[in-house]
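The chain below stands alone and is given as structure tokens, in the form predicted on its own.
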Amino acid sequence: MNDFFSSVTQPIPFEGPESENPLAFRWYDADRLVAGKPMRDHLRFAVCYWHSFAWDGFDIFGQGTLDRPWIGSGGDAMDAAKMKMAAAFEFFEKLGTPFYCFHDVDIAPPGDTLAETARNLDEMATLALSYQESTGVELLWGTANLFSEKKYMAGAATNPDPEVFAHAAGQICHALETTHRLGGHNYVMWGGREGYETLLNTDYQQEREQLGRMLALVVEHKHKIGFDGPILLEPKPFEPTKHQYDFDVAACDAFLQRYDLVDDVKLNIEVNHATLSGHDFDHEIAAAFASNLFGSIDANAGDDRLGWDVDRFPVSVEQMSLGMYQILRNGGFTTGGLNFDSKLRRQSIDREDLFYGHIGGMDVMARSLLIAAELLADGVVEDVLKSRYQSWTNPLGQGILGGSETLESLRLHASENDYVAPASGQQEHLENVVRRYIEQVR
């Protein structure tokens, strides 16, 4: 494989922090042991098929700008899909990422009927399987695109027309079976239009019941076909609808609890979605772990001055270090990983730019891992946390949490004991500690 990215003649090497080679890693050393296992196993990097290969840079204001010869060529759609797949696996292999992710229509063109769409996907899955076997690249997760076509303008699972619900179910069914066939580690349910603009034309309770039923059907089919990986629900606030049913981790937690789906459905957390929901990235991770819902990560970044999903490559070591810290302190990834749901800027039109974006993102995440691992190993944050909550291990705290205390007994306790002045939260100190580790860790 040496056709589309012919200027990159070898796999991207690791050259260390002093390297000035734009086609080399400065921080991502796949074999480096961190906290007892190789860096590659901690990070489990994946490249997304959609932004990297199924998008040519178009936006609502202008035509595509990126060099993607398989898009809009006017030739046979399946031939174009095969060209796209050859370029994609060439890129995966040269970049050195162990995983990739896709929507069904990213790898196979939709047909005029659901049956034709399924046949196209089957043919392309056969080709993908051969590429996986020859390169060793695996599928982190697959999903179905239930938001682009006109029929899904009012949602898929939450659509007011049950015929659309049935079509979405059929599309999910085949995408899930294809993911299973390709050895996918997870399957994602991304509710791109599962929400509404106004209650004037929306039955909120009806739509919520529909969404719950769709997820239950997916879980049932997962078990029927023997798919072992989790179903991942992706929290997403706003865009494209004003009110998304899957707004953030907390909303998804409540939804999954209501429909008894927490054992089979976990969460795929995106950095920029966390930002758009008004949360920090590490907050969403901590919230998912607290409810045993953590699954996987879409690694990208937003823009503080743009309130929409810009999907930049990760650039903030501090933001990502805090996120990786929460992942590490809670045991790390199991079936999930770090998928770069990130896209080039429309002006980045050279083929090498796709390497630059991913190399930079992988280096940010690798350095963040090193910082998080050192913070955790040294215990400088954990010691403060333990000290701050230490009194909850005393009889009073245990009685409150264990249920032996009542409002009346607590009133009596408070009336008989002087209030103890609180200890400092040391926020500035802890922020300085993180900053020092960012500066020093190598």
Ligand code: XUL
Given for the second form:
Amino acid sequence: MNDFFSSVTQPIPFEGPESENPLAFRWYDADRLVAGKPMRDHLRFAVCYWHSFAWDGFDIFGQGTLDRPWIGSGGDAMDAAKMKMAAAFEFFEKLGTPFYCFHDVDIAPPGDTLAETARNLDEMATLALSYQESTGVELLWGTANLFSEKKYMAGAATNPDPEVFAHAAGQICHALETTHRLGGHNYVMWGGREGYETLLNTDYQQEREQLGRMLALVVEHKHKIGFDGPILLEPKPFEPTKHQYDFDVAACDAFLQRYDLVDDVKLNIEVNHATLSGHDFDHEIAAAFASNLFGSIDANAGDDRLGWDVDRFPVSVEQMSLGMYQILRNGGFTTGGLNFDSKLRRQSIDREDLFYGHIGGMDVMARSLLIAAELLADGVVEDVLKSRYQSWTNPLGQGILGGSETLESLRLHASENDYVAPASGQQEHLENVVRRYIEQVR
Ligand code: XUL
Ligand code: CO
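Would you generate the structure of this protein in the form predicted in complex with D-xylulose, following the form predicted on its own above?
Below, the chain from earlier opens the complete complex, with every other chain and molecule after it.
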């Protein structure tokens, strides 16, 4: 159990902001109470299996660089999967994250037949269950990989061939049941190749119907097996396809309403997917809460100059503080959490690098939580916001929102009442306040 990361001999400790120990937290103090709740329960950190344990650093220009002895060793695939799982749980335990996430193929190798693939997943899930019990680490969410295999090149649910749809449905069925068996808190559906390259070979309306149908089947099965957690769509505007259907929160919102799925399906918002869709991270969170669709977060960020999905560990306290502020002011996580769908740069080849990436990401999020919590408790932003909309509580505002006013009655009102000059929006002042909190909060 303690073999792969043997240079880290103890759980990563909290040492405080002055610490210079690279293997200690400076801000993440799991038991520290923030607004009456331990940091651990606010942040609900998860490590992702795929980038950290199922990826060896390959990119489109070159081979793997990372030392992952269970990948491509040429030996027995199940032995490799077991070695990978031992390393993964050793890491989760030493890092001290309460949750992890996986795709079916991350934890179990495909077999020669569907039946063998299913048996492999069941066997690995049994092992995962015993690790969960012995370490206390829980499954934040499970998912099915419906984008890597050749058969999914034209999509899974949105494939022109219903046979592929059937394969995808079968794979989801088993991944959902496995997630349920492992006590998973959510089930995620990122639409990997649910999109298109050109309308010359794509029937948009047909594919949308298929996607709606698949999601309805998943919801039906979730109820049948008694899985309590939400299904989470993960919006992303493009990559790998040129146009992904689940473009952003607003697109998913419209889609879920069209197919009457808002009660069972919520969203997993990824920081850099928000950026790629042309939105700020906090915008996507606010949009999700406004439609009661907020579920969970993939906390990996992008790079200012790169227009693709670089999956870096989060580094911007300002960006994350604004995001955490939206999460806190709307009541925080319920079933969701902060998953690091983050990967190391491919030159970060020391085993400790995996700790450095996660420790840094967790500290950025913990510090952002502290800043957001104090901003909220002091009311410095909220008071300005409240007073800005105050007059909507007056009879005129209530009449407009309540539906008792008409265009004609409002014309009459406007002709009888002078326009009142608005108060300042105070954007610069508010940005200064946020900056002051970033500098001062301890
Ligand atoms: C891809 C992505 C996925 C999902 C899970 O950009 O974010 O890893 O989080 O399938
Ligand atoms: Co993600």
